[in-house]
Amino acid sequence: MKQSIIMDVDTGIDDSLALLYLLASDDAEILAITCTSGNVPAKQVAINNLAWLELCGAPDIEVSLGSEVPVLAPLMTTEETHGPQGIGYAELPAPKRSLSKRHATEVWIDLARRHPGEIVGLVTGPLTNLSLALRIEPELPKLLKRLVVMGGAFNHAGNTLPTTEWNIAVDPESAKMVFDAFSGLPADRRPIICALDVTEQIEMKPEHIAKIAEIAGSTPVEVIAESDVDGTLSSASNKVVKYLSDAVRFYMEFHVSHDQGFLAHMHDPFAAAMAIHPELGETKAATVDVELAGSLTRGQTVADWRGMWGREPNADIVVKVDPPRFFEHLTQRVGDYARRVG
């Protein structure tokens, strides 16, 4: 059985690998990709998704433009992290595929109504599109099978401000609206939250890209070295490996420039894996809310682990992960897919 998925993304280097992972997964079916501003503006996000789909010869998946700005806050983007187009040094061929005429909110609502209880919603960018859809269809939490969110930081430092994670920081109001709306669901329907606490343990290193290339049968041996001149491009024979390597190299250079090591935190691929293989992470129930008013903590996600607020849990937060197990899973799938695509 294939798990039906709506991807809501701000593509993004790690969103790109999340997309490749799901395309590679025989147990997943992407029904639609909805685009929001975050890592880069929403229109560029849409181009990136269309380009990846075309490069891979993927099925004709609907790609829909959503909100280009947060519901209240001024838009922030982070090209310094993901590159001017959002995909690092990769320069994908311009896509010939067309953007859907439907707005992202219409896509969310229509698909959820037509497939009640069947779809997992996967959000790896700001929660703007989902919050707007909830205003039109408040029953979305009951119509979806489950929601998986990459976002937040709990017992962990933020990556945008001292206590805030990027996706939540871009649109805190939308995040709060979503967490509030998904309260009161049965335990097996609670949103799964993949926060920095675990996603910053998902450290992709050059050997992981080399492994994907090896499985794909790409030549020559794929080497990303810290000693290389910044911006060195891949000469891989396999097109998926080449563009993925070019994207990830940029991300690794960014991380090393911020004293985090020559690696890339792959937040979004882990969330994508949790959407179809929740056994890859251990979760703990909590009540999650978002700080909107704090002068130093706006956008902070707060988890009530002990029931001090007297409110029922509204999320299952991933608290434990086995990174080597995850990367073995990821590299095998994406490598096999890259070999098939060519």
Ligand code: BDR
Contents of the next structure:
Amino acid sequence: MKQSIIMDVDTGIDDSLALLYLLASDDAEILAITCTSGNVPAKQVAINNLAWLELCGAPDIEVSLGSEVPVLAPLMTTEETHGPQGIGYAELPAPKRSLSKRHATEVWIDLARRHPGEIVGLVTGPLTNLSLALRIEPELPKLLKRLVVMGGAFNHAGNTLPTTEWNIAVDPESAKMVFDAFSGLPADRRPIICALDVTEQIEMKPEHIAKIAEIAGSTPVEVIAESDVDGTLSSASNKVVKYLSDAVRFYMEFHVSHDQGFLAHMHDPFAAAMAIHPELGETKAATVDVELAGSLTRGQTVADWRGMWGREPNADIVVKVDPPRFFEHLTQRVGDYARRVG
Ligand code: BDR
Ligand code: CA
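Alternative state: the form predicted in complex with beta-D-ribofuranose (BDR), after the form predicted on its own:
Full complex below, order starting with the chain above.
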């Protein structure tokens, strides 16, 4: 049985690997990719997704443009983290595929109505599109099988401001609206939240890219070395390996320049894996809300672990992960896929 998925993304280096992972997964079917502004503007996000799909010769998955700005906050993007186009040093061939004529909100609503209780919604960017869709169809939380979100930081430092994580910080109003709207669901349908507390443990290292390349049968041996001149491009024979390596190298250079080591936090691929294999993380129920007013803490996700607010839990927060197990799973799938399509 394939798990149907709507991906809402701000592609993004780690969103790119999340996409490759789901394309590689025989137990998943991406019904649509909806694009939001975040890492880079939404139109560029859309181009990136179309380009990856075309590179992989993937099925004709609907790619739809969503909101180009957050509902209230001024847009911020982060080319510094993800590169000028959002995919690091990778320069993917321009896609010939075209964008859907439907807006992202229409796609979310139409698919959820047509497949009630079947679709997992996976959001690895700001929650703008989903919050806009909820205004039109407040029943979305009941129509979806489950929601999986990469976002937030609970007992962990932020990556945007001291207490805020990027996807929430870009559009805090949308995040609050989504957490509120997804309250009151049965325990087995509560949104799964993959926050920095665990996604910063998902450290991709050069050997993981080398492993994907090896499984893909790519030559020569794929080496991303910290001592390389910044921006050194891959000469991998396998095109998926080459562009993935060029993208991830940029992310590793970014992380090392921020004193996090020569590695890349693969937030979004982990969330994608939780969408089809929730056993890859251990969760704990809590009530989550978003600070909108704080002059220092606006955009902070707050988890009430002990029921102090007297509100039912509205989220299953991932509290424990097994990074080696995750990377074994990821590299095998993406490596096999790259061998098939690259
Ligand atoms: C999140 O922010 C983005 O930069 C990444 O793509 C990820 O979704 C991590 O905070
Ligand atoms: Ca993202």
